[in-house]
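Consider the single chain below, provided in structure tokens and representing the form predicted on its own.
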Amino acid sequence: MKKAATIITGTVGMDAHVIGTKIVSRTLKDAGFNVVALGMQVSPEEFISVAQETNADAILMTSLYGMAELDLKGFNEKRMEAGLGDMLLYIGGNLVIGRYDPKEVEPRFKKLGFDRVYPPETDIVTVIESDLKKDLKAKGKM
């Protein structure tokens, strides 16, 4: 029997909106994942460091204050340097300031290395069942 996939969660940058990441973490635990919940105001470097320490399978970041793109400047390069190029990266929430079309924002975050980008109010259960499990299986992690 394979061990449960390890997923790191947290709110990126200076974002102090912790409720979303707590819901994500709890739902992942309930679905049987090993969760390393970093909480709020997590630097990109901390995500990378903890991913290395725990041999994590994925990082799921949240952000609600609209500055995620700025917070993640240089993140993908640092991730690659750390040897985490194959790790699944998901992000969701209010990723930019103001009203926006998620279809316009998604390509910007995909350029930053994210596999999946979700708008606010995305159902985390659907993300787990429709995307995360499928993506982990495709990488041989489930």
Given for the second form:
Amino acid sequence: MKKAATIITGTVGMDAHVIGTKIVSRTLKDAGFNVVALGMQVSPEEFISVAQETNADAILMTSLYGMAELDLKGFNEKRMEAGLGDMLLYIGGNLVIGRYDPKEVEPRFKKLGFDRVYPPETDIVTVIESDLKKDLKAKGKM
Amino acid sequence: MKKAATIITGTVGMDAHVIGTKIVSRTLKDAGFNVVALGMQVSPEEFISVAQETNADAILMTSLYGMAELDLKGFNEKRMEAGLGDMLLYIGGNLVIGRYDPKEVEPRFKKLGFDRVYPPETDIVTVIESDLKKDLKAKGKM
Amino acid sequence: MKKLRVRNKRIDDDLLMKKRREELDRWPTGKEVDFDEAVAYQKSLPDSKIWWKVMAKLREEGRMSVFPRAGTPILEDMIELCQSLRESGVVLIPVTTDSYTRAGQYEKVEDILKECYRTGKPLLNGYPIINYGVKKTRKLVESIDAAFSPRGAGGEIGIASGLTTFNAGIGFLGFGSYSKNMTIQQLVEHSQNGMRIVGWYADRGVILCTDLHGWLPSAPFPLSVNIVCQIIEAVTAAEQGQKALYPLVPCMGNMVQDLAWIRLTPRLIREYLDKFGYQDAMITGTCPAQTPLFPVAMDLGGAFAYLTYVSMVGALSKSNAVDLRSIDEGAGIPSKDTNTISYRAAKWIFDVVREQKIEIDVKDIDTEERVTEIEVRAILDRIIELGDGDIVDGTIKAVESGVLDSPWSPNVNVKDEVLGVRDARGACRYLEFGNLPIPEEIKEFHREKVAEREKLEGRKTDYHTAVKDLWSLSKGKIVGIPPYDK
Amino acid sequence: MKKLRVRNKRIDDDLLMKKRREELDRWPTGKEVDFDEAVAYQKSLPDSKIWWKVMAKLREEGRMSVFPRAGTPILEDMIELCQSLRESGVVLIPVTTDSYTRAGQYEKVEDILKECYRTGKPLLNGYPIINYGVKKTRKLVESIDAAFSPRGAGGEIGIASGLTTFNAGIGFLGFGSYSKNMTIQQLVEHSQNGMRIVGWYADRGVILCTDLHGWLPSAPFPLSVNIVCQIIEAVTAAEQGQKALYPLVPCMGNMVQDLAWIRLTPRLIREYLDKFGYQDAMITGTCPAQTPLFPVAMDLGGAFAYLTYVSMVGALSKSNAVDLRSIDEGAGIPSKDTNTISYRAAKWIFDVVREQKIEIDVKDIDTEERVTEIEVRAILDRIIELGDGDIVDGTIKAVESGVLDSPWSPNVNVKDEVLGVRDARGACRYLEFGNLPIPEEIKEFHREKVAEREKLEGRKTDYHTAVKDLWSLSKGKIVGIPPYDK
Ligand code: B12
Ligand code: B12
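Please supply the corresponding structure for the form predicted together with the partner chain (the preceding block corresponds to the form predicted on its own).
What follows is the whole complex; the chain from before opens it.
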């Protein structure tokens, strides 16, 4: 069996909603992953440098306060420059301001480099079981 | 001063919602009209024959239970035959089944011969003051 | 005191069977009813479809269900509508019939029904149960795991279809709210000397539950007359062989009164059932009912608040069912979606509040309960006196003389000499007592309460106040401060 | 016992003025503030715009207002939003600022604001009050006849603009819910040794009201720690010269506890204000606050029910304000329309229920009140002991040692060794006490209550139970029967 994949978690930008990412982190740990939990208000730069340092396989980013797109301006370019093109990128939470149709918002975040984009109140256990493990396996990281 | 105009009131068809027409009748009386209150469940034929007998100037019809159009099939023809073409015809209440846009329903009732068609919860005092008196005056009946 | 009794001219068995057939023969679908098969079918139903058992189970488990109103003419839509109700947690489902069916105009219904299917539009204001008949209605019943109750019509087609409630006794609803010319004498003949169908089924082990309505207060009006009529309905139903019944208690919007009445009504019904010797008739629960005029169509916020307020009253009173309308009540027959969202809200309250097992004690409940109890007993005593011990004879004389009376009735044979208004806290009080035999001290109590409001508003209450009070809950302003026309 | 005191290093007047200017100079709009003119402007405001007077008037008249949350970046939209709130009966209006403004990133805000106007889209999650400055924000204030309160940011730009509340004292909200690295030492320095602006205005006859938040319980968790922190906030605010304040009492969804806490919180705040010698600081009312996770975006019925439930708790507790979210809380920043419909619902409850003057007595309120009171006193006693009579010193030591602790904090300097779960009736209980100095008999009480739930559900409670309980109100299932994951 391979060594456990390394996953980074945290809320991006000035987002202070920490409960979700805490639960995500704990659930990942319980599922056997190697978790680097950055907590809240993590800058895009910090995500990238920690990913480099830890040789992370995925980032599960959280944003509830509606300004994720503003926080993530230029993020994809920077992570490509940092040679992290192969790392999985997921984001979940309340991604824009106001009530929204996740279908409309998903492509915008895909453009920002995210492999998967989740609507509010997504069940994290299901995501780990049906998406994360599959994606990691596909990349040969699990 | 002319003699008070005669107004007929009542709910049409099998409609048992009597409170509205009771209030309409009392308010008309208080405003000095000569009111013939037929109460609930008045057939179209009864409206016509009473109008002939009393030489009525207007009918203020009520229907809340949503089936007014079914009840009023052929009503306009009959009242024309009865020579009541000059009589004012108003209707108010919940005129069709379900939540509706009064603007869409109004033309249908105009076709049925009504001069004015009112949405649910119309204030009857306002109607008497701003519509009924004006219309009666225009017809030289007040 | 004379021996209490209920005039009982039990119909001859052969005649009963003949009358039942006659009634069914009014429309071809009646042929689908085979009495013995109907009994067998009823007996084959699972507990979850049997109204009285569902009510009993809800009560045992400390749970609640909405008892909504729902009826739409296209069968497939009706099934979908009821399914969506079930998904919102409703286990007590109505089959509200349209007004033409209620009036027996089946031929007309048949034409319109064709038109409904042709246009896909619900042109009737309910489900035309007679025209659909047994086979089709069984399809409805079998599609949803819940108990069904006919509203307004249905007869033995309903029973044979697996609906498990049935009217019994002297029903004041039809007389007081739906009839224009019926006399009280006719009502009694019709409901008592008529068929004792409920008893016939009970004798065969099929218990069809009855909901007691009493004389619906069409406006803010104290509940005593309603409760008296519920008691009359109960004892006359029991006398016909009814074994299971429960009161729908109209909630008028003053929490103290509503809670007092919810407590008082089943207690007095039980007492009188026992007094009259019907200890075996069970009361399966209590169902507070949202009654006065609803907020107008455009005021969805108000509609929601009103709905959850009544849910809350139901939950705090630990009722097992609540008769609720939807947020579209002021607009028209509700859609599937407005039903769903409305009853999800109710369910939230039921689940959250009911299950907290809150024990509340509201000041003045005792006073309200006592006042209404004295009124109810005074009126009932007078009725029994008028009937010389016979509650049915007494009822006839009481309605004729205004000893039983209620405002805003469409029925020309009703005295309509009484009137109610709200007091300074929104409680319902008598403004005009008519011929109701209310004791003088209680009359004084009402007058004092009305005077408080007059002082607050700085003007006399009269007919116009009573009219204005029709809208007090609707406009979300139950009391007089500030005068809501200002 | 040592003399009770609050560490008081009153800042030198010259230094105060210098620091105030420095703060304002962080962005060009700061120049719009002339201190004396601000005082004059505040004094020119009508009573209906002065928060403490509006609260007092609501209380006197037995009325209530929603205290919502609202902020949108385009000024014209913000005016319209607030106008629609006013039309729904809201007289306490927030100016919720966006998160970048709260973090002082004004340059970034400036760019995004331009983008907002270009696209017509609200890209910021609030109203950027600093970038708008005084003139424009006065336009907002003057457009609506209501009192305004800055949320999260605003400083003296808010005051000069006519907003009439201001933070004072040691605010646990920023420390416990918004900060990642701040130490309690830093919090105290910042809020106490910093500017005593509220006092400066009070000296000049301008009373800016403070709302006390305490340490927000982020999950079902008993309220004792929150109340202790509200008391600390109150006395430290009063010490800075604050003359008007009121508690926002988090309602956790168990009616008995909610009502007990609403009663207890202002009582204890008053007691400690007096004890510390601040008899002249007035408590302008009590504002129950809807706190736990909301029903999910799609469950509008549940959202409405939850909203009206809290309105009802506010009305039954005769509060003068209720901190309510909208039916879109689970979805995102609410629109004008969802706000309107939500607060119309609340207003219906306020008007109908509040004005009925219902006196209720809920069983077990006394127990809950007593239990929480013992906890609060135990923690406070320990704090004052740790501080050797000084409540501020004690607070620092208490947070550092976990004598003050709360779960789910984003702050790395918080112990986070405590945890709460609901009991069999949905009341909040301690699952892990951490280092909270709760008396043993009270600990036993909590353990017993938790055991009742364990028995009901047939399994042990643990961290996962606590996580699951985050959703108990959200899913409309406050208690364990049946296990809501079944
Ligand atoms: C009370 C009531 C009843 C009582 C009636 C008692 C009685 N005898 O009057 C009872 C219980 C008997 C009843 C029965 C039924 N009802 Co009903 N009832 C209501 C309710 C709650 C209030 C109606 C009322 O009294 N309004 C107050 C009066 C004062 O208002 P109003 O009649 O509208 O009149 C005012 C104005 O409209 C205006 N006005 C009236 N007439 C006219 C005429 C003119 C020309 C003008 C200018 C103005 C005007 O002036 C009046 C004074 O301001 C409404 C829902 C609601 N609005 O809250 C449902 C409602 C009207 N009922 C409805 C239905 C379907 C029924 C039933 C079929 C079954 C059922 N669901 O219970 C039966 C049918 C009975 C029958 N055959 O008609 C529906 C109608 C649906 C639709 N159109 O889509 C409603 C809207 C409820 C709903 N959403 O389902 N009902
Ligand atoms: C609690 C809360 C707060 C607390 C946060 C406490 C804390 N430190 O965590 C406080 C009071 C501090 C707060 C502040 C603010 N909040 Co707030 N808050 C909430 C609230 C009520 C609950 C959030 C929560 O804890 N959810 C529970 C957790 C467990 O769920 P979750 O985070 O969504 O995570 C779950 C899933 O989404 C998933 N998940 C999470 N991340 C990821 C990532 C991936 C990759 C995957 C697959 C899954 C996944 O797994 C988790 C477990 O199931 C929501 C409204 C609501 N939903 O009821 C508003 C809300 C999120 N807040 C909001 C706002 C605007 C604010 C404020 C700007 C101002 C305000 N209105 O109060 C500030 C901003 C602070 C800041 N700088 O970020 C808005 C966001 C609006 C928008 N996007 O349009 C909301 C939606 C409320 C609203 N309708 O206005 N808030």
